[in-house]
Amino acid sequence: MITVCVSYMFNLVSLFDLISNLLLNVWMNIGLPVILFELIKKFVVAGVMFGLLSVTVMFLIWLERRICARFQSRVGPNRVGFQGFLQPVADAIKLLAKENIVPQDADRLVHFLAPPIVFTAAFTAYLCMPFGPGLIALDINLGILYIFSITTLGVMGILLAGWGSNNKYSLLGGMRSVAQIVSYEIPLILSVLGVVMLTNTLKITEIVDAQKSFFDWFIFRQPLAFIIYLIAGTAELNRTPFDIPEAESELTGGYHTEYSGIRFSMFFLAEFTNMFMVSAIATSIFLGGWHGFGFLPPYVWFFVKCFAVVFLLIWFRWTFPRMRFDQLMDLGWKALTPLAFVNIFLTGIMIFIK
């Protein structure tokens, strides 16, 4: 018994399922009906996966504030728990304590209504991911344009938030997020194509089975599509060299000025919340997935690959400068779009040879 307990503890989602058939077995005995019991599992796994989440941009807000202390010198948080390891928990204790202020003259309904929109897209985004074999709670045949689909509605969000606070600074960041995000989706979505052209599905977990041994990872064969898909994630994120929603030294917040408290907080909690999802997606499109070396399991090998490209877009954030919005739209219009096109040229032309 003790032996099959331990092997189901290397197996996530053998040990869901023998969780999950015990208690149906004991629903159906007690004679309740199937499909609420479906609804509640359903249930389960969405709060499971909100506390994962959680917990991991906590992590990831203390990690970006001592990687950033430490390009700038500086120690960072030190003092809350070991390394200030617990300084994301005291700052969310904060916010939640803090009172939600609303503009006098805002749009109260649009003013509330935009934190939630802009959190549940990029939460529900995480149902096609698969952070493993088997670890996906919805693998359809159109998962990638699903996630890329769901993520875009964030804007929809920003843009209420700049429109019903009745503010000029929210509205200039709100508008200048719909430009941006509408820009760089174009080449987001082209530097993948490359990929699904090779693999022929947009099946995520057939993208990342068509990757199985390390040159296999299609970032050896779509190099410039990873180049221009970090590119064009950084900017989807809103971060910096591409804060120009925000861009705190001319709108002095932008889209998020008038929020505070918890409402605030679901701004914040998106910003990370989708930068992991841009970090998987590179993980399970460019670098091979769940695939690793052998020595580790493949959910952690997923994990490590996330944080070294979560990594990366905090090198990003502390090296570059903002750009000017001209010259944001001059990279996304006439070099990175005019480069994935030449990449699925590229692609098409290696295809029709082999």
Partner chain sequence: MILKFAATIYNGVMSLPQGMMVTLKYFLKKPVTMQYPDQKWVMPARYRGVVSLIFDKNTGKHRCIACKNCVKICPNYSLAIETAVGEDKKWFPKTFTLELGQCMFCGLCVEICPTKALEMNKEYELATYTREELTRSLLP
Given for the second form:
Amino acid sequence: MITVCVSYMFNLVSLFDLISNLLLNVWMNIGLPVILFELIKKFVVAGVMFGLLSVTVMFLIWLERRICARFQSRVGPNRVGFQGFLQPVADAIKLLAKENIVPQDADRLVHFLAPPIVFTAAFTAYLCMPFGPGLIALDINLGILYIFSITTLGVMGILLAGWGSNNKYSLLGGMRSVAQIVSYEIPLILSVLGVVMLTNTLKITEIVDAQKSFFDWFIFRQPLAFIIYLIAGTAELNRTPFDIPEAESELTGGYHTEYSGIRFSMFFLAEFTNMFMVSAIATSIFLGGWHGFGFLPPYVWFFVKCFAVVFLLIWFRWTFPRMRFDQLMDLGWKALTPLAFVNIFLTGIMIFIK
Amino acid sequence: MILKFAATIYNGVMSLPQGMMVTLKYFLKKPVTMQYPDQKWVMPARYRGVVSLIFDKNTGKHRCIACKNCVKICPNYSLAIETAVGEDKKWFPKTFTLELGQCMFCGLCVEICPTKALEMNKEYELATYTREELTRSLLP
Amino acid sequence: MKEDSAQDFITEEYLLNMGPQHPATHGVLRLVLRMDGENILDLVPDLGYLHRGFEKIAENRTYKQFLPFTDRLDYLAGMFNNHVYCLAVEKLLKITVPPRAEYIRVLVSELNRIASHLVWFGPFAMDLGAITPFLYAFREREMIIDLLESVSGQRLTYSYFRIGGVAQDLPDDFIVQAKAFCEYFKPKVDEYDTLLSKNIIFIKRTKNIGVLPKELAIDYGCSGPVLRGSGVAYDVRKNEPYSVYKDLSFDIPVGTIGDSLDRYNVRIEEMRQSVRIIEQVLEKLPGGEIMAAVPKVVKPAPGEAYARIEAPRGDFGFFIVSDGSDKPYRLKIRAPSFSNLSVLPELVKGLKISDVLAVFGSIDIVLGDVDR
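Can I get the form predicted together with its partner chain as well, since the one above is the form predicted alone?
Time for the whole complex; same chain goes first.
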């Protein structure tokens, strides 16, 4: 019995198949059409994924606050629940109960639309993210391309938020964000391109499968690409040292200055969802995805690696000062993009020699 | 020239992990903060809290002679005394009120008191729900 | 066709109100920025949100009563405010303060200077986006505040000095604790260097930003680290020594070109020098009285007196006119922050909005001092 349980723990996919087949049998016995079942199954999967992600993001918020507190010789939230575990939940409830303030001269439609766009873009990206072998909602051939393009869509929401709030700080923040994300998207994708050249595929599951053993991880074959990815990824997330769109000491919060209540919480959740996304991509592409060293189920290995990258991002954030806007552009265009090209060139030579 | 340039870049880049090591050092150390409502700060002996009259432990009497020196020295006029003459022909304070909202805890009243009847206690949680509660009587 | 599209693309200047409620204006200062995109064309500081009219209050209080009010001027450096006020009144009364009191005054003042500089250091880092140094600075400041609390009984509004001396002698274990603090603090400054001063991002943000030339600094009446950052080695402690600074050895750090980084380095170095002064004072501390003989009612003869000291923010002065009564006839406060702030519009022209904070933070004003 225990061995069966353990084997299912290691192979969640077969567990899911088992449950779904059982339910399907019941469904068939009642005499309902199979298509409807498949449809409902899709919704349930989406719902479960959304719920799990939300919990992960909540955990991430707690983690960030605790870790940053320790970096600063503080304790951090430790009152609500065990060690403050439920603090994000309490915060979320507080935000949901708050009034939604719309500024008087705001463009109401745009102001309303911005948070859902950012939120949706952040969450739909997980569609192509493999959490373990087979644990992927939609295994399409253009996985990487899909993820990068859908996360970039979020910037539109940020621009809309900046524009719709009718606040100069918000507008400045939105404009900065667009400029930043557009210019950092290029080194980000170029850095991943080296890996794609080596594996000849854009499908994330295949890339992960190419790094079965420890020394096959692409961080060892593409160290430069990993560093570029990490820097560009931090910039994509609008986190310190690249948090100029939010820059609370300059722009009092940037694009979400005028948002409150549930809309603000959408921005907030999206930010942390994106943070987890960046570390998930880094894990899948450079750190061998779900491939671990045994004794733990693959998806646990995946999360362990993800949180290691998240820790690194948090560490960056609570150590460095913020860069200036033009310095940021300098770094992006004059350093990271050429370096990414150099990396691609070197990778090409490597492949050619082989 | 190129070497110098490379050295600048190297130093610049290396400054980042050095800074990160400092934060890591404190990450591994224990927090220094105090968990306020659970742990409370021990106030130093000279802490200047709320002005109060000293009552003798045994007799329960204070030493105020209603000379009003404290009322006169108070920079914010936050103390008020109504005097009366007792049966023994001595002055005593009938009312002695402190307007806590006006007090700036300078301690001049304690210093000037000729009979050392006043002290500043160690109270520091002084928030109240209403404005009226800020007016305190020093007499029981 | 081409001309039309060029005409359509019209850029406008706009006004940006930074403050009075803004996370980086350190209190209630309003900066009105005239901007072209991210570039600043002009800046006008708008003051007065914290004006409490201390100069007028002083005319209605006796000399002894006014002392607690001085704490609230530059609320981060209460000891200095007490000190300069006492010096001015002592000049009027022609009192000499006993040596032990003088040494104690210097001791607590220098501790307060470190605390005050730490409160500058933390928020300055925070203005530039690094939040962790802020908490480190406050951690160290907490220890100084505890020390000063054990001496005076309050954490910020000390009211510790009296006309003619100090209120109370040092507590028993103060000297031991102060020595321990000095030992603790010295490596911390080096740590700040590693964490922030040597950080490439920080240097990029502050170097050659907000350059204040020597002449301009003198013309605007800047003082303190702002002036010294521009390369003028002027310090009241050296140039017009008051109290016992004559007997103490310390250096005056100066900058070279007067940018934000120079002002930053000057302050960091000043913290080290303050530790040096504290250690000397702890060695030399004489015994004896802590109060001179001061009449019960302070009634100076008609006349006037001006006293000044080197506060953390610069040359801090009190001018008192006495008409022979127990209240000052007129009291004028020369606040360093006010003069230092006035130079800000000159420094930020043509810079970016992010640089305003790098410059503004490096000037280090306290609004209680500016508005009085």
